[in-house]
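So this first bit is one chain, no partners, the form predicted on its own, shown in structure tokens.
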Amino acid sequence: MKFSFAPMEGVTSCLFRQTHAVCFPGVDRYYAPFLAPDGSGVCKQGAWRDLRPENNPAQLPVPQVLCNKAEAFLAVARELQAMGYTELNLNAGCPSSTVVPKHKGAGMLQDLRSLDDFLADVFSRCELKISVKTRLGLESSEEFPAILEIYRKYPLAELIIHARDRKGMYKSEPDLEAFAAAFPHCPFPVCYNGNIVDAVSLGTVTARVPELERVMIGRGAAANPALIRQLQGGPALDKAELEAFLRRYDEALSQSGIGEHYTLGRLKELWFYLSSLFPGELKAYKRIRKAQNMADYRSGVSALLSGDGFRSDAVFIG
């Protein structure tokens, strides 16, 4: 089984890839968060700078695209390309309220003939590989053999399937019935994502789908950094190593420039699924969300960590 870690914005930055594949290697691949190009294929500079070769000294992620205008998505291929990446991600599953009215992520799923016509145009001139990360429709999974139709006339890299529709974001259960009728239809790799938080939830998926051999696993492995070990016959999260994983991620934040601001806030993005690993300790983690400065946030996560609330078995529920 190849486990990939998914592109979380706000979350898995390079800093945090480069954090965790030191204290818990074992990952086959990492998913930078998407590049939003405008319509010229403009791009955020920080979005570029999480990018950069010398920013990903051990491994190159694979970067993904939230775009539906052809030229922006070449333009941005190509300075992929020329910064020595080989494949990128089109994001044709983010179900978010400000994206999908956009006709971008899952709202691609929304117009068919328009996801044909931008797919036929990017493959016939990009170099790159190309893999999409996909929902399985807009309102109901029922959708997916039609858009299924529309990837299979392609040469994708890998399909990754988010086995829910938009609709139900990110609270829904899994169509796994779905996703296991669409996975002997498809003549590309195929990748499961969505809920995978241990190894019963793996279990269940790879019994409807015994052949599948490569999951991508976002929130679940943000909340338990040591999951994909887990996964992978290794030993469970201890709260020491927790406590070392986050001790040089915050230093690395600290001392990557960006600023107390922005360090906080990536650090209290990461304990929102951190947290889960504490039930019942919603007081002591309070501090951490409410924290205005490091001095603040440090003095929370010392105090959680010295408790007994730490459960290894935890998982994440959003």
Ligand SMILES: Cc1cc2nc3c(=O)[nH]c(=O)nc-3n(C[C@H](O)[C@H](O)[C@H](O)COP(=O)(O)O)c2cc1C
The other form holds:
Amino acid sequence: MKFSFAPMEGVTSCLFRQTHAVCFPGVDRYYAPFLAPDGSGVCKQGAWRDLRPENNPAQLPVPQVLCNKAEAFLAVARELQAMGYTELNLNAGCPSSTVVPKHKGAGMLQDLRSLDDFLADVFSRCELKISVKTRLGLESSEEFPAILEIYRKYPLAELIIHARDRKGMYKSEPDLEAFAAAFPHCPFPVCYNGNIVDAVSLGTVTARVPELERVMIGRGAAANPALIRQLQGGPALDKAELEAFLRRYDEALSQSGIGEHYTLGRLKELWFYLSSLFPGELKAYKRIRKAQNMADYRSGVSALLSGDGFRSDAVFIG
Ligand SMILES: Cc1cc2nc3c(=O)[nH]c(=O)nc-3n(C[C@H](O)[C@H](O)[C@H](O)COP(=O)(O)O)c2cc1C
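Now the other one: the form predicted together with the named molecule, given that the block above is the form predicted on its own.
Shown next: the complete complex, the earlier chain at its head.
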């Protein structure tokens, strides 16, 4: 089984990915959070910074783009190719109400003729391999057979299926039946995504689709940075290595020049997930959540780590 770390905007930026790759090696691929170009392909400088090879020395991620204009997609692809990238992932899954009405992300699934035209254009002109990360539909996974008919027309490098419709956001139960029904009709590599948080949830998916060779994990791996290693048969997370990982990530952020405010924001965002490793410690976690500066944050983390509330077998419940 190949394991990918899902893109998570605000969580899995390059400093997180690099720290994770050094402390918990073994992830097959990291997907970078989406680039959001304007109509002519211009992206924010910070977004490019996240992808520069010198900022990703441990492992180059697969970049992702959120757009519905072929020219913008192609301009981003050219820039990435010059940076040494060989693949670009299209986001056809973002459920946000600021994205979907613009027919981007999962909004691309609204009008299949436009999706088809977009894919025809980029596949005929792009020199990079193209993969797609999709939802099963907007309102229902019953939409997926028609969506898959479109994808099947193109030589996708990979189809990552987040097995929910857009309406389900990140909450609904993944639709394993719809995923299993689609799987045999995919002429390209397929990666399953959605709610894998431990060996049991992975086992449920592989029992339903035994031929599956790729899975992508997001929140479960943010909550337990050793999850992928564990699913590969390695040891469970231990508190000392969590501490070392956090120290290294704190140092990387603090030295990056983004400033205390953003450093604190990034760390709190990660702790939203990590806190599930300390199930009975809501009060101690609140100290981290409410920290106003890095000194408060670090003393909150020390207090939590010096207690006995750490549970390596705790799982993230979304
Ligand atoms: C905070 C957050 C940010 C996300 N950012 C992205 C993103 O940039 N691109 C993307 O394709 N998916 C994004 N996702 C969706 C995840 O990649 C993944 O599909 C989803 O969380 C389901 O997988 P999981 O249950 O393993 O977390 C994001 C999810 C979360 C919770």
